[in-house]
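Shown here is one chain on its own, the form predicted alone, set out as structure tokens.
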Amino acid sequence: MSSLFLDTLSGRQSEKRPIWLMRQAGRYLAEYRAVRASEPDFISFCLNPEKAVEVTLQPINRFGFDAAIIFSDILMVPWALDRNVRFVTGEGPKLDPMETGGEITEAMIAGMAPRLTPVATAISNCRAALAADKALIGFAGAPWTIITYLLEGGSSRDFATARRWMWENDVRFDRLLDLVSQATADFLALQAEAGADALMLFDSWASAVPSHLRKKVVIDPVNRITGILRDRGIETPLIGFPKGIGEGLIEYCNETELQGVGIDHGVDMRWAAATLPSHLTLQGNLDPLSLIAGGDAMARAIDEILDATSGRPHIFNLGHGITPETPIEHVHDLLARARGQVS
């Protein structure tokens, strides 16, 4: 299949940059929230092929973005491990903190993919579904950043719980780090194998790792699933965002066999353009925010990003997920400035 998002990815430059933004089948779209209202709770959402491919396709439809992204959560292998994840309105994700490392074990990773099926029915009908020129996207949440959940039993401001785990705990960190590096893979694995054109990996909160730790607690993870794929035969492409890493994505990047990475809104993108290995394909960075204010802001905000990497593969994205409080117009206006349409 062809299709511009995955030539893009596949290091091929172009004028015409494929679009796509992240959390884009959400709350801020009043179709989305008919459908979520229909669901008890958020796990049964995701849980649900056909809500879930309906969800996936509403910004396409709407919109006619570049590739469409599975709609799922970071925190569906935490799920299928047993980790009682919950969603509480108004304070996020709730999960029973681990204590000793003990509470995941190879056999309870072996037995998640008939836990995670529906996910990847969804992704088989969803590309049945989707125009052959439009790509699906799988994701997952990386070892680190699934690691901080299963230890602060939550979201965190300083994640002072599982950092001070990892100091105080390092032969059981090592063996939890690839315990989970283990079961990202095994999902990334069930979704390429039922139709996913490319996958992503996000660690969210890899600015809480230590510089000196990244290569340990960010990079190595990256290899041992991108290994993990490539010895199963999955060639599907993959794009890494290390959310916060500010000047570690050179050793990111240059330490992992990603094809593309995604570069939130803290940096400043013309140093990635020049900086990064010029065959990994950039991915980002505008601010969510300035789709709240629109007008000509956002619009010189996004000409910056296009003339920043005009001498590379590029998707267009924003630096971190839409979010709930933006106008539907100002995602026409972003469409119609990135895709040159207006002057």
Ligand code: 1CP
Contents of the next structure:
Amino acid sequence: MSSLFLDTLSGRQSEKRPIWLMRQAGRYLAEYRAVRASEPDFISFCLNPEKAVEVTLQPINRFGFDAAIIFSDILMVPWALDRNVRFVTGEGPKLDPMETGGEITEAMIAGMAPRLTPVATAISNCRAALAADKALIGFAGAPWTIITYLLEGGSSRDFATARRWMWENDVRFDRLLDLVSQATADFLALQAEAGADALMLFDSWASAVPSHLRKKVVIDPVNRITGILRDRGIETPLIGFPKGIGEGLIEYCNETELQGVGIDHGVDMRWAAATLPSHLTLQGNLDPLSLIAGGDAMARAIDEILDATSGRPHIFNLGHGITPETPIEHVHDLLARARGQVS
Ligand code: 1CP
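Same protein, different condition: the form predicted alone was shown, now please give the form predicted together with the named molecule.
Let us now look at the entire complex, which starts with that chain.
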């Protein structure tokens, strides 16, 4: 059986839009909160294949989305690289901040795979449990976004520590970018080999990179990663999501070999549809906060995205992750409208 999601990602346009939502397995679902409460340590939760599969399937069972995204986290790579990653309730992720860059070595990268085996197990079990017409997405953080967590030691408002380190440590920064690209490619390869049908690279904090450094810090690492994957014979389609880079999307799309690009809600979808290379499938870009209000305003925003992308392959999604406050009813409304079941 074919999959609407994979067909669309391969460049085929159809009347029906495939739909999934970033962070679709998450706290807005009561059934997610119940499983989460049974595993207070977030890393142990991600490393428990049975629970990871259960929460990955929850939004598919409830809403019938066209794709599932494996329940895991971009911070599993820093965790596997011994950066003492932990999630502090109410504060978010914490890591031991790197100082010299020498904390990560090639030997550590080579040793990551056994620690990440539970993610591979979850993917193969999840693929076996999913219907043939539902795709399974594996993912990783893009090198720059991962580097912000490594250097900041957690989330950040302006990424001042990471940006300053980048300016002050030219050679060490290049080495770090290269090592993290290698680690990212390894994590994606492990997921593709376990059965992920598509891969997504989240560069959630790409907007913090000064524009003239985008090529080196955001774009070149994508090519390094796709090069490693292709050299290993992995042809799994890849979606890039360089959040917040605006006009930088042109260079990002033209100078990489991705199959899809995630568009955040700050970008005009009409501009994206008219400007970005036509071989790429667009994904996005409803403001996640519109789902809290719901109603007519959300309906108009959905229609606008459908209309703007009517001339090319498009996967409906949000411009960033769904928020915990989202009412379930509004997700049903979004699905019905984006699938053309209401007018
Ligand atoms: O306790 C909880 O339930 C915490 C919330 C949560 C969830 C549901 C975290 C902590 N991670 C996840 C899972 C997750 N993370 C998925 C699973 C699949 C799905 O989408 O359903 C995915 C794709 C991610 C990716 C992720 N993690 C990103 C990139 C995407 C994005 O939203 O920009 C980032 C930046 C993270 C880091 C992270 N994980 C969790 C937190 C609180 C954070 C920090 C975010 C920040 O720095 O602001």
